[in-house]
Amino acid sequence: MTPKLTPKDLALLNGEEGPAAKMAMSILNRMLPVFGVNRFMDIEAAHIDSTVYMGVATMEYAERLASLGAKVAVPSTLNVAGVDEHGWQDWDVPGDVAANAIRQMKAYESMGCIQTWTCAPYQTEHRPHFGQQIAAGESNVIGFYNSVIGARTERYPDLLDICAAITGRVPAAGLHLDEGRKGTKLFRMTGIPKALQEDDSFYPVLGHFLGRKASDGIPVVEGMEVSPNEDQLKAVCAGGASAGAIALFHLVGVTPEAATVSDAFGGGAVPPAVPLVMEDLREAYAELSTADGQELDLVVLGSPHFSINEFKALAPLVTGRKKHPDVDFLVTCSRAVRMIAEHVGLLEPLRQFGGRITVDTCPLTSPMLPDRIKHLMTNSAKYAYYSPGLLGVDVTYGRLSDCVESAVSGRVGRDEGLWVL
């Protein structure tokens, strides 16, 4: 397939916008052929995932982009980095890591990106907008762009994204067109009561069955009988990227792509209904537990970072009360939540419970944690998916609430009412 490069292509790859620019498209044009397409598009906005240190070799590819005089052509803003700048000594982090991950950050800081150091970029005045093009790395984000604003990014890996950003270009391909946004499977909600629907443990273990059963593909779902607010789809978001490779889906009557089901497949065929039950989703909450009952060393919430109004929903349930000497409890957020959450005094009970936040990382990307860390808890499915590969430890998944109960007593407890209805 013979790539058809306009006039700005051409300049790009020519050196004629500097020599960054000319190996971001170099790269970008080498990877044409593999997303199956012979032509770019323009962007108008970045999320780099790039930012997550992973060794040398992705110090040095940042650096070397920076050496050469790199600028982002279109706002980007950055993904979690390898640490918590300001804050990596309060935790296990070598020293050579913390300086090496520090590196990495001050490179894409140099290329103009804007310095948000957060997977939920959604979530701060950077939001884009219904339709808007983007190269988005982070799993998470991906679907988000994608799924609740309506935006449009097809799944950028680490290093390429910064390419995109530089340049301004992308393939066209995939999620960026209309074609490649129909849905490909359709669940059919069946039994699920509205109690369960309503409550946040939910919409992880959603994300999670999705991320399961439709792959890589683009599901569809209709039945729901709430209207789910976006910290509950931003878990479906992280559930269904980790589980599997959700970049999309729809929500019928929630997402602004599916009014309808036809909607959703794009106006042609629907395939038949495969039905959505109890059974599924109780099997779906259960994979996201190794373990059950036993004694807690650490509840971990904030994947994706938290927001304000999981702050506001956690602030009374602490409040007053002290966890378990033997249990640590971390909440990891981004720098502008942390303020925010500062100023307007949600961070004071968290203190006094005990808590500790930490921002610009999360335990899956930074070598943090203590080896005595053998079991947690959390409210998310993207950390019980990724911690025993990642992290060697046990997992129990539970609501909100639940985390912190089990931070009080020091052993896991959950009360699981709505799941066996």
Given for the second form:
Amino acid sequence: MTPKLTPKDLALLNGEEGPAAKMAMSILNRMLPVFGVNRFMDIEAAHIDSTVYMGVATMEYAERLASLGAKVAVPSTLNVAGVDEHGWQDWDVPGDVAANAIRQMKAYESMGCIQTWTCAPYQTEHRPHFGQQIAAGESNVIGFYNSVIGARTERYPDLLDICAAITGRVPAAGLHLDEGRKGTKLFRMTGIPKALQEDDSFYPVLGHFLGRKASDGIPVVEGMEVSPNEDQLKAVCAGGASAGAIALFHLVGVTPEAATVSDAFGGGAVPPAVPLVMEDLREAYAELSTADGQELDLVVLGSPHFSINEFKALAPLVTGRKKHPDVDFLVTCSRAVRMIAEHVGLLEPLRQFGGRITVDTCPLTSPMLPDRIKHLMTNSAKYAYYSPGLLGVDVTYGRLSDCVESAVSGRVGRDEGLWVL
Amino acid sequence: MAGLAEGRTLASSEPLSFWGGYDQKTGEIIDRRHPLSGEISAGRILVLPYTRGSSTSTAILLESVRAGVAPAGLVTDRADVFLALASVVAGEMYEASFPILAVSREGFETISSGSHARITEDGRLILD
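Beyond the form predicted on its own, can we have the form predicted together with the partner chain?
Zooming out: every chain and molecule, the one shown earlier first.
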């Protein structure tokens, strides 16, 4: 396929917009055939996951672009960084890692990005709107933008999202186009009790199941009997993007491009439905935990970053109580949500409980946890999926209230009534 | 992504997220739910259908290139943007791009671990 570059693309490529735009466009241009298309299109916004500090190479990349004078061409929110910029000293972050991670943060700030520092940018004032064309990195953000909002982004890798933001251009491929947004697989929920669908613990498990069984496709799920809230849908996105590569799913009657099954398949052929039964969900539920004992060192909440409504749900559970002295209790969120939560009085009960808050980052992207932490509990499918590999810990998945009760007793405990039956 | 590479294969039909799945300091596969968990893929021809999950897979692969523990080359069953970008940026930043070959699903399934393999400059995979 011969590339069809516009005069603007060629100007970028030839360095007429400066050396940083030239480098960014050159990388995009080499990637064009990998996307299987021959032309670029405009974007209106970006979300930059290249902020995650993975080592010297990610810092050097950011600083190379910054030193060439890179500026973003569209409003660009920033994902989490390698450290909590003003709170890393409270944890076990090595000083040299913090210094490098902050250098990387400064490099992206110098490009004119919006300093959101969160993996839930859709829960800030920079939330995109239906149909908007975006280049987003960060797998849960990609899932949320596409599935829950109906904005359009491909799965952009770190390092490429910033190239798109600098040039304002992306390959005209995949999920940006109507054709690429049609469902590929239909699941019909069968015999899933409504009480379970109303429970928070259902959604991360549904996400994990979809990630496992529809891996890189666009799953469509019908048969929901309830209207999940935004945080529940966020949990589906995070689960599906951890266990698999789900960038878009349709929940019939719930998500904006799936009023009907036919809509979810873009008016085209609908494949035969695969039953989604309790047995499937129990299997996914079991997979999210690797621990078999009751030992507990840390409860961690907030992947994706905790929302104000999640703080509202947490506050009554912890008010007037104390966590066990041997268990750490950590919530990760954005600076903006922390500020609002503080303002409306949701943080004081958490502090009295013994809980701590980290912003800008999370334990998966910041080397902040002390070595003694070996047993972790979380209500997040994403924390549950990645912690064993990234942190070398055993993990137990449980709903929010189970996480709080376990933090109080010092032993992992779960009310499994809805799951065992 | 063109280039030359040679090494022993390390193969799985299960996709991998490099973030949380690949130790950028040693080249070990560390996703404890993955069939290749515990294997060291530095210097080998890593055979995976595609990358799953995290957007950070590219960054991890770039870090492993800088640390000298990247696979010598990769074979996938489809074009994978995350892996291809790591090769492009490794070339841009460190003049160290590596070959990635997308083969047909049928061809992919015939590759097992432990074979001696070469990726040629013209994009062929030769198994001994």
